[in-house]
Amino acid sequence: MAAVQGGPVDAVEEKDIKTEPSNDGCGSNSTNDGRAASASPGSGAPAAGAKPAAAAPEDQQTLLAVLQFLKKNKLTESVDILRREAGLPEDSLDLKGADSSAAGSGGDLGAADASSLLSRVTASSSAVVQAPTKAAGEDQPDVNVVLSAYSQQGDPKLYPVYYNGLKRFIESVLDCHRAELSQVFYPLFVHMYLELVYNNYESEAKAFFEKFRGDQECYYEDDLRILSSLSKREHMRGNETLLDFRTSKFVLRISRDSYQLLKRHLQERQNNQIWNIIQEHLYIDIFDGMPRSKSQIDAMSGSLAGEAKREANKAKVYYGLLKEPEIELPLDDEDEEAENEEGKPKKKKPKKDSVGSKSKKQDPNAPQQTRIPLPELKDSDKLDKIMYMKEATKRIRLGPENLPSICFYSFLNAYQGLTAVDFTDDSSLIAGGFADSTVRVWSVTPKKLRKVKSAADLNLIDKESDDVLERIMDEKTASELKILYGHSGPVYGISFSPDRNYLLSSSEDGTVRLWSLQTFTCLVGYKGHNYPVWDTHFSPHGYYFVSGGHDRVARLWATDHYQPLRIFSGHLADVTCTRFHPNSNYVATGSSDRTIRLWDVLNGSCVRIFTGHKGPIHALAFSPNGKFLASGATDSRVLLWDIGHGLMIGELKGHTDSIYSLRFSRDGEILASGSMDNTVRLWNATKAFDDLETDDFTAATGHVHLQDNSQELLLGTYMSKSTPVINLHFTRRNLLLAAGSYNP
């Protein structure tokens, strides 16, 4: 995560000038690396002699705010001995007084300034922990701190000059180079538009804008089309796109041979005001090796704040499916269902193995059952993996030749406007959340939904009979639909508990509640999120449920603690999309600053970070095996994850709009996508991940070549009359459900 403050950061770039000698020679790739920036290239002089004089006047002024500050708070006796310490006359801080008020347009700017200052110098120790707090969208109040960072003034005619010679530079150095010298575009074209306008050359930026906005690439037009709104200082102040650009450092991967050229360009033309920019606002992830080539860098850039640091992908994730308790299969009920009884409990081991549960040993990449506290199996949830056992005997083995049937759910005269679909996994409910605020549940089995009896009933039932579960249930109840009422905004999210006893929805109006699916009635509403909660979705263990929404965090909650259990800030944007890993460890947020995170459950840390998508991402899956992570967007890719190692393994074409659902089959041969170009499309992913070069993924580049093989996987397009998908489920047995709304 990158530092927020306003202004420059001393610490950090007095550190970048001892590691300089080690980048321009052989020396290690170290984190810093990144942040590797010289003296200001106008100076002849070597770096480490030139930083300090132009750094003086800087911690001069910040020590001048740490004395009013400390002036401010009554603290006299400590604001001497500093003063003595440092040598600085008695009138010093009556000077900074009375310039603070010369240059002040109020009287608090003084404090402001102090404030920014002070959060200057805790900057780089504190960075890491702050990040996630000013992405959380709690920022309002930091502003003006924020924006101070554009008041250097500088000749706004030089602006178009500057940036057009470093466009000539680049597009006259070697083929291998430019791709990757073309990211830095886009970074400084933004941020010298917002200079301009910071600084009241209304004209010019607009002028500046015109110019050199076709320059950019055509996955940026969005963020460019809300920026060219911004054509006025007062425009700038609360503005969440602006903030994501300030708070957030822009991210280039390029390799050393490729930054030394840039470096020493812009030494040369003592190009003081990109290198300002380059240092205050990029972070230069720099590699050794080959220069990437302009389709690798295509396919992981286009996210908010530019490519993720290699070293946010560096975390042991441990991935391996956790050990499935052991269930004896009772033989009596095999006598009732199976006909040939001698051979069935034999055969039914085995498969169950070969389904993924790893019974018999610890997988090596697998958490530790212990990591953390998952609820105990009840005889309910033993009986209901028996049925999962015994279904899976009976599941078909899916394949490019023997591909899923499909049956598609469509919701006809939803005048009520479907926002979310979910199945049970035992495939026999199925819910809607609608934007009227209703959640509507339906059997699809020939079992009827009922209501437990009321209490005064239930003391007449005799609690010793065997039927007693059946007893409970009031027969005058019965009905095919149930709707639930209790929102008061659209429902955006909904998902179903896995053993079918709870639903989970949250809507606009900022709760997430829990309804039980015995009574028909809420059961609790939690609070937490400010804004609209985008989407939730239930551990595959039970207990634990996240949410995403508008406020840029998901948060994890117990169904028994009304307070989140933790809360994953990092996103730049709308959190729109939440799934937990299959081990229930691990926790997957897709955003729209368009990038997926991957959240530690035990201690809340961010452990992945992919960047490749161009748009809003709405879909999530994870592989059985929890090995892999398929995403799908409005850019209507699907993208393929490789979990361990970090790195995009795959893209998917064929969709001609947004991707909002993301199935893989029981087995995980086959990934199904659902879009709202009214198709779903089956894709190979035994093929998508067994053709993958392992050596590829060794390369200290961290990135693979993607292969353009999409029409190969390709297995099936299944056209809707005119209805997109919003969820795909596989029932047991592979057969694959979808539903959506009828749109006539």
Second form
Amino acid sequence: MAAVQGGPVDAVEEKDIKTEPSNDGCGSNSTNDGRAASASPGSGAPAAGAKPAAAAPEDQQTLLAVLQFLKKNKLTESVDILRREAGLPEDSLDLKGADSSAAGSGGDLGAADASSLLSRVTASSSAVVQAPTKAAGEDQPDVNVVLSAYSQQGDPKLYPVYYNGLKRFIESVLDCHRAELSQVFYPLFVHMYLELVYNNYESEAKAFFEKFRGDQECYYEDDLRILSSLSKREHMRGNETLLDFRTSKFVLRISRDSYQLLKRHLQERQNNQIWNIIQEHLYIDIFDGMPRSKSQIDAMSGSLAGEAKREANKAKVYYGLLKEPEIELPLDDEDEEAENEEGKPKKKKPKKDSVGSKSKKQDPNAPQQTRIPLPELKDSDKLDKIMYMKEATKRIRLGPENLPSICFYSFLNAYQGLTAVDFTDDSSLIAGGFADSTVRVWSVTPKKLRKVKSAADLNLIDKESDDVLERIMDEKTASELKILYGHSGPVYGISFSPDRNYLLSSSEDGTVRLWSLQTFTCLVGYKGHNYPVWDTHFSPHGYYFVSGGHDRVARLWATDHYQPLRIFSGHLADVTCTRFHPNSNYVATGSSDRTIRLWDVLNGSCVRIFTGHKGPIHALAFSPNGKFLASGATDSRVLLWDIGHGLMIGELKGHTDSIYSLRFSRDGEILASGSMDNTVRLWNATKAFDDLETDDFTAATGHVHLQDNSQELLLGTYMSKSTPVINLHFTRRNLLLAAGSYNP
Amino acid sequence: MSTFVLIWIFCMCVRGVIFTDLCTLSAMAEERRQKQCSVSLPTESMKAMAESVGVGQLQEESCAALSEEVSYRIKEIAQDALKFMHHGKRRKLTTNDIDNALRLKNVEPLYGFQSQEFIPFRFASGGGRELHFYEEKEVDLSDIINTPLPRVPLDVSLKAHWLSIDGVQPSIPENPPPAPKEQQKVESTEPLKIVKPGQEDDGTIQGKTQGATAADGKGKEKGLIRLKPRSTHELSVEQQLYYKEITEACVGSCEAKRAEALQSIATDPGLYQMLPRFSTFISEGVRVNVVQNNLALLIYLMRMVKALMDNPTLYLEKYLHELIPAVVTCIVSKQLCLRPDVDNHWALRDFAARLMAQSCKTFSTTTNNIQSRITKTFTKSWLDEKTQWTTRYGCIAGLSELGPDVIKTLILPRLTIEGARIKGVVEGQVVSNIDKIGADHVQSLLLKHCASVIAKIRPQPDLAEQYRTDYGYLGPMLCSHVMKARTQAALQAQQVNRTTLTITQPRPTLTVSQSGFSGSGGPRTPSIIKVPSSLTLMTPRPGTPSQPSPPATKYIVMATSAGAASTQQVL
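Next block: the form predicted together with its partner chain, after the form predicted alone:
After this comes the whole thing, all chains and molecules, with the earlier chain placed first.
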């Protein structure tokens, strides 16, 4: 969903997003061609061809529904804006003619799509088309419609028989196909169970569930638990997990051969029940080539809605870094000063040159400098950059032979109340978010925290003096700790701005707050999530920040706008963690639906979906060169991803509990992970990335084959004393800082 | 019944159930991992709750419907609450999480449950019903006003320490002990580890990353050769310094410092590396000081053993071959002090015997058979006719500390013989004073230990004559002791019934007056005991790391002037 410019429309918009998570962010128009092309050679069955193509028109349908709703409520201004944004023509609101005209004006919609679209519209029994008309009237438009898809009549007694029949068939096929076909079990099981429940066959449903739940993969345990608690038709209404099963098709990747086998079997047996479910609720992504092995499948599965479609990861991502801004002039000044101080002019010159030359080379993978508008550098930022470069020259080269020292900051007497920690980039400040709604900021250098003087006192200052920045500070307020009050619920996310002037905190109360670290007061409360906000993160260039919460969307904000610039919607469950790409053009979000998505800040579209985690994701980290992403989850594994190719490239096993923090060293050689199991572990990132064999085949099919080399990559395990590690941070000189609260 | 009432009851039920079943709720979340939950609340709960809000008769069907609905809602809330727990980075579900989950659903949270740790639910059954309820006592306001305010909890503070320096974890109190007790236990009880050939060298000696090496060993189980892992005990400079200070303080002349040192030994988590040195120190110390009859030093060394055993992070099994002989020596040695007639070496024997019993209890297994071997040793020398009274005393003390069973099977049958021997000394004419004192002590020891056992196994009428026929010379005295024991036991039983207090007799601690002390190590000037202080970090940059230093040279604490120490050793 694109940016919303303002006005009273917002609430409505957001509601829509919340209730219709079906349209992934990737459903932008440009992907239509690929989708249709991939599906059409798929199979003889007409339905299989039509289904995937229908996903794109659904976008249009939704838009039209929204437009109609707005019009009905006399919100003409919003109608205009939305129409402009979506590129819809004026007359598109006439519902009868809407679809055809929308299809025609949609630019890249092919003729074939349009015809299939029309056929869908005329078939008035189709549930999806009914949705828009109902949307205007009801409060929860989708639910009934969505559920009614389950109202198939079949003999409940036969369900176990069907399932067993399929099971026997799959057990009897060749080994190479068995693993692939077994993927069908879980979604089939879920949908059959839901059908039974929906049709009020309660005891049959229970029996079915008990009989076959043991067959399901262990990593679906969490979902099965939710499912098992659901035993009545009434429960289905308002159960979000369940809606996800219905609204988003479960994606399976199956080789053509295996798929043909399955199809032939089902058609031979006249097994319409199962065939219907596969057609209705499953999206089978067929590929040519060797069937995948069990380990390959297991590596990628586990998310709430199956694997990512291959097309979802095809978009080009500019993962390169932005050119460093030219700050030659002030650097020279600084150098002269440094010369005066240290008298070592020669040593610095070549280093500065090397930095300069590196930045002059344009990385082919880097986005354009002006792809998204970035804030201008202020003088203080330039000074900080110079400090950074100076520190960088003193940086320790890390490697397997040269492990970093770790300094652990323990929060004492926190009574299990510490929920979030962040360090500033220069490691001078630590902020902690607490369950008692406070945010506390500590200075860990001898420099104490001071407030700016009051307005009356500021008037007395000589504004022309050189040390005016020093004079505005009030010495009387100097202290090591400042407490920020303002939230009304536990603070779950916290992030410093790169220039150390601001601090962001996100809380259970549904707001994100921006605090000034000059006055230690709250400047803005960003409202919009309405539900707990689990995480927030400042862009590495400042100004922008991203937040994600229980409402399943991530929002992009700018500090000077009180409304979000972008809303990234597509996750099927809470957005649990958010992180900016080093070049600020992308945002990665991890979610309870066990997927990671990468979003383009420019147009709000989803450019990568990574599946493979078996639990909610709680930690994300980009490698400093922007090429790789590391993610940690409650399944106590760290997974490594290649952003450019959209592939999983590594799995780091070793932790025994949820991972809450991940961080690459400044040069990217070492990955540090911190977990609830009270350990900090160091991994050899260089080796993990170098070992990578990205032959063309792997890149093309996305079938990874991971070697189990966690033990070789693990460089060290450091146990703390019953102190879960909540945050990790590498100082500019590559000293590792860790933080957590001591729970005796 | 109108739907409205039903809905109303439902609401009350949801709230009520959360109210009452909060404690089971968190358990449910855990349990559900193993047991699959088709758990739902009993219909009786619904009835009870309906009654509590004033609805008298609720039909069975409504109850069933309600209970299913309520169970479902509670599970939903529990699931949401777990989400809050995860984001709160905790392992424990708290009442606040439930509150937050309720707020998420736009339900008013439950007020009044702020307890973080424990929810004081009470259980009651009666009338065929079982209930969990939250007991709300009436509180007198004046009580609250008059009680002094509780202490303000400490504010959150930040403390930094080194978790690792250049990849090596320093052993400071802020860090967990390098080798946890379980690992020590595994090492000592299953010394053979499967190691891949060629792996063992870099596997254990490389002191770079302890964690990695441990993991290496586990990961490389493909190799098939079983090798005893070579453990290195390198001590850093700080550790050497610490060892020196501690040992000096333990045997030095200042009692306050000794107490501090012993306290440190008993609590410090980082002593694992120094354990072999401590055990050698003790065993050598005993060997030397027994020869020199230096009672005070022997006592100090035994207190060190006690402190080591008390340390929860140490597993001593590996070093028992040094410690047990030292302890046994202190129990049964012929002479422990310069003036056996005056000095109280009996207390040392008692203390050491207790240590022995404790280590038997902790470390005796079917493979090492410590207890039976010790018992054999004691009995053998006790049975010997020529054994001195001092040794005899030690043997009996050692045996009787091993428990009533040992007393029953080994000591009671020999009471008659022992009694005759004591009689010979007490009533005989020409005996040395030392023998007489020894016999006295043996007699009181036997009476003390046997009386309580006899009181338990012998039926009631305690007749002096009967006792004389059964136990000989000691009979009448035993009889009076047994009667005393019985009355005491009766008294205690009454007290137990009334107050449920267990009465523990405080064990006498050993301290020796400095007068009899003539240290052989010459005048010592131990400086203040100081645990190597943690490296606190103020500036976030790497400090100078402490290099792992070569193993310290062994400290020879006592001058080994006497050479014939080994003859004194018992085992």
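It should be emphasised that the depicted structure is a prediction, and the values quoted were computed from it without experimental measurement. In this text, rigid core is short for the largest set of C-alphas that superpose within 1.5 Å between two forms. Residue numbers count along the first chain shown, from 1.
**Prompt:** Quick one: once the rigid core is lined up, does Ala65 have its C-alpha move by 2 Å or more between these two forms?
**Reply:** Yes, the C-alpha position differs by at least 2 Å between these two forms.
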